[in-house]
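We begin with a single chain expressed as structure tokens, specifically the form predicted alone.
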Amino acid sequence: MFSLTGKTALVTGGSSGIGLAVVRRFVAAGASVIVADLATTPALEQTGAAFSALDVTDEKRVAETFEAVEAKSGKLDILVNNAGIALQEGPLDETDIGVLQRTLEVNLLGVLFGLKHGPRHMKDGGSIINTASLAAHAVMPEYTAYSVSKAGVLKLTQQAALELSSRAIRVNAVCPGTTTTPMEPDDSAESRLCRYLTAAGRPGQPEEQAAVFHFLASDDSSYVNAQAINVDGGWVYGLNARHMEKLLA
């Protein structure tokens, strides 16, 4: 079950964090994986995945990368649009337009360019998975740019799923909650808050996110399309028992 044997996958932003966990999982499941990221890492090199340097905000380079991958490895079965950033923000009425623009360029346009140029280099019946976020659903103070960018990813996911349906290419999104990565260390304020607000009582691990990507990449999820799957420990659905006890004490 969930075999990826014989499949070829391209993962953007796969050098660290959730992306790296996805790469490891895909390789273990039998896929041939190409990672497109700004730079490689020793951890990525240990996976045996191929690497291509890519800035996902450079549309010309994105198109060239897909062309080069097809020329070398054939058409893709799986595309994971995962590259993203989370910059320091502030209150909405103090929004730094430079931060907003950079966040939208990477998190939203990076996915758009993948959806625009990737499918023509994919086999019919393939799977595209976009990395969104809990922030696409749950509003948190001082996360304007990030939240808007990830909400946009969900709309792009739905749009692409409908437009690519004639080729049986499925498009889904994963919405990770707080996950322990270099972007979100275990001692961060959000991670501490997660232990209090989330039904699971802890942040997630990259491997737990990767398991959902693996399912969506496999043929076993053939009837799952245009979905946004929350992998957030239950945070998005509200107060848990521990939280209620403290509020009512």
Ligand code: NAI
Second form
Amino acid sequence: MFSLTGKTALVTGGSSGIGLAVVRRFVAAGASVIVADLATTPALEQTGAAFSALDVTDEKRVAETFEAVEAKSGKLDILVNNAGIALQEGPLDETDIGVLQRTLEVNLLGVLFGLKHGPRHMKDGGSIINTASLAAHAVMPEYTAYSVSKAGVLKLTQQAALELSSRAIRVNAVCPGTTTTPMEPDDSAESRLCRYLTAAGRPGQPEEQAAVFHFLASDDSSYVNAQAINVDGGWVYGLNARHMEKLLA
Ligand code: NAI
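Let me have the form predicted together with this ligand next, following on from the form predicted alone.
Full assembly next; the chain just shown is listed first.
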């Protein structure tokens, strides 16, 4: 069940955090994995995955990376467009256009370039997984650029799923809630809010995200397509009982 034996996967942003947990999980399930990221890390080097230096905002390099991967490892079965950034933002009326542009470049164009150039180097019947975010659904003050970029990832996911249906390539998105990684450390405001804003009462761990990526990558999810799967401990559905009791006391 959920075997990835014999499958080849490319994971962007796989050197750290959620991407790294996905790489570990894919390797453990039998996949051959290539990570495309700005830089490698000692943790990645221990996984057995191959590494290719890539900035996902550089369209020419994205295309070249897919070509090189196919030449070396054959066509891909799985593509995970996961690389992303979360920059410090402010109120909407103080929007820093540089922050907005950089966020859209990495989080939105980075995924678009993966969807534009990746599929021609994939086998028919493959699986693409895009990392969106809880922020694509839930509104958080002062996260305009990030939220807009991730809402765009959901639309790209639906668009690609329908366009690639003739090749039976499925395209889904995972929407992580607050998950403890270098991007979202344990003491961040969002991590602390998880005590109240999730049914789980805590932030998620990268491994809890990776389990869902694993399912979506495997043939066991063959009828799951064009979906955005929330892995957020219940955040989008409101305050948990503990906090509700406090507010009403
Ligand atoms: P992270 O900072 O641990 O990992 C992000 C990875 O992306 C890093 O290895 C980084 O080098 C790579 N990266 C950044 N810019 C890149 C570029 N231009 N080209 C290639 N690689 C690049 O962060 P984390 O938390 O693992 O985030 C992974 C994904 O999950 C991101 O898309 C993020 O937006 C999303 N996410 C994370 C949440 C969290 O609470 N940690 C919540 C919701 C979504």
